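Listed next as structure tokens is one chain, alone, in the form predicted alone.
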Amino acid sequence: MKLPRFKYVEPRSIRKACEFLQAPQDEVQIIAGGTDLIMALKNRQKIPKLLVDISGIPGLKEIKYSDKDGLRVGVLATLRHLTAHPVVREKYPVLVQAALSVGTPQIRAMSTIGGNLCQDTCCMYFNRSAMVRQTLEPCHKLGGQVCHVVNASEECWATYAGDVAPALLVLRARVKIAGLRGEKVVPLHELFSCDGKRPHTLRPGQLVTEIQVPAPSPSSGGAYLKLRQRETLDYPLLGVAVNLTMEGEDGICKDASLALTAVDKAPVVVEEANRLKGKKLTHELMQDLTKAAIKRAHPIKDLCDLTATYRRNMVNVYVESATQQALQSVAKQFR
């Protein structure tokens, strides 16, 4: 498969990159690792006029930590470097678990954390080759008026299936966004639009430059679990991230957060996890939490043998398992 024709630029500053990115979103694409984009170009899912390579911009690959500011990860840091960083491995195990679940070692060596966060949504129609898609009329995501996945839907139901996002969401991460008018820092959930056609809220001329994660609370622990058919390569069919902070090994929950991926047009933060604060984690409370997660999950049929109903039912299993692993992670700190 050949790549479409496009112009290629390599800006050496954030400002210059933002200038190039002022073009309409359909006409310009950012490339860094390129693990998702190259295949999308070959399949003609994207046909940009301009490709902006930001991999040469200095200062965007740094990973640094302080007890005051927490973790700061440049948008060009690869998943391999992130998972190998000693401080990240020690203080943010849920983030390491999520990053290690992405693709293969070769893919993680090229994939950037920014690219993983800002990846496009996918579905069984859109992610096929142009030759296969030509048997059906264009869908919402390709400028048409139909959804081939959810019949009669007036909106696009392409699913966000990134692994890193739910882990960062339960860690209360924020992102720094640069533009020609300056920089701003916003909670990570504001990066996602819940629009299958355009999954992110970045406007023309804007670029994510850094991910900021607060320093972990004492006696906290997390876990990320991923449902997939194969151990490598596959996108998640369900991803569950949990982070808990406890007062003691068998004590009261001081903080709790839960997020899902691959079950909606954006990663899902299950706000009902806030109800666990100040309470002992009883079986009844955990059942209520899993029920809330199931209600918020809207998986669609996909190119696999696992049905949407099965995946929704597995939310219960994975939320319970991830919570137990998070509690075990906390318990290790008291030994």
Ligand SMILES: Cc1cc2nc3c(=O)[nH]c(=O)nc-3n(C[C@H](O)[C@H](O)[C@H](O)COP(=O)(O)OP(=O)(O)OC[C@H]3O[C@@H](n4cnc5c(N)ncnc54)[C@H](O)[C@@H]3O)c2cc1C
Second form
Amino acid sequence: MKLPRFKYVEPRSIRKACEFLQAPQDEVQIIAGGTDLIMALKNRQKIPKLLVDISGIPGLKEIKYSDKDGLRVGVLATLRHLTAHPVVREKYPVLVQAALSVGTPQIRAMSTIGGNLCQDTCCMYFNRSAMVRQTLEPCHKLGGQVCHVVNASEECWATYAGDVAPALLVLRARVKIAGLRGEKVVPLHELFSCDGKRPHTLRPGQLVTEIQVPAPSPSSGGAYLKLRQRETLDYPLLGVAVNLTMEGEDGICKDASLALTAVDKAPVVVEEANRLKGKKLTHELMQDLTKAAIKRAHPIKDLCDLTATYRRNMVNVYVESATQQALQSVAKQFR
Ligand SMILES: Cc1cc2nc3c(=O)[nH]c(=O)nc-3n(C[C@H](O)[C@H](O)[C@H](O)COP(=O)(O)OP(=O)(O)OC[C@H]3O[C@@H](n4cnc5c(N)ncnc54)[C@H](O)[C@@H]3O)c2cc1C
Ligand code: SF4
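The form predicted in complex with this ligand is what I want next, because the block you gave corresponds to the form predicted alone; please supply it.
Expanding to the full complex; the earlier chain stays at the top.
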């Protein structure tokens, strides 16, 4: 498959990149590792006039940690570097599990953490080749008036299926966004618009430059579980991240967070996890939490053999298993 024609620039500073990015978003695209974008260009899902390659901007690949500031990950750090970093491996197992589940070793070697967070939404119509798509009229995401997946829908239900976002959300990460007017740091969930057509809130002239994760509490632990057909290569059909902070091995829950991916237009934070704070994790409480998670999950029909109903039903199983694994991860610290 050939690439469409475009102009290509390699700015050497964030400011210069922001200047190039000022055009409307359909006309200009950032490229980092290119693993998501190149396929989108080849399939003509995106036909930008300009590609802004940010991979040469100095200082955006660093991974730093201090007990005071927590983890700072430059947006160009690859998933391979992130998952090999000794401090990340020791202190953020949920992040490592999620990042290691992305694609294949080759894809993780190219993929940047920023590109993973900013990847586009997908669906069984939009992600086909241009030739296949031509057989049907353009849908909402391509400027048309129909949805070919959710019949009669007036909105686009394309799914956000990034693996890393739910792990960062349960770790209460923040992202630094740069623009021509300066920088701002916002909670990660504010990066997502929950609009299948345009899944991020970035404005023309803006890019993500850093991910910030608070230092973990001493008695915390997490887990990420991913439903997929093959044990490698596949995007999640459901991803569940849990992070727990406990007072003692069988004690009271001091903090809990739960997030899902691949079941809506944005990664889903299940706010009901906050209700576990200050309580013992009883079977009834966990059942309430899984019920809340199921309510928040709206998977759509996919090209795979697993139906949307099956994937929704699996939320129950995956939330329970991820919570058990998170508890085991906390328990290790009391041994
Ligand atoms: C075969 C295959 C399997 C895959 N499997 C998975 C999987 O299992 N899980 C998963 O999560 N992903 C998967 N992916 C998708 C993709 O590889 C990853 O999401 C990857 O992390 C994207 O990173 P990148 O640096 O290559 O992004 P790019 O392709 O360079 O960019 C992706 C998007 O993000 C935007 N972008 C990049 N950097 C920034 C920034 N700093 N600020 C704002 N916008 C930015 C780009 O404009 C583009 O729209 C798969 C891809 C392939 C081809
Ligand atoms: S879900 Fe969105 S991208 Fe997919 S067919 Fe419907 S409108 Fe198009």
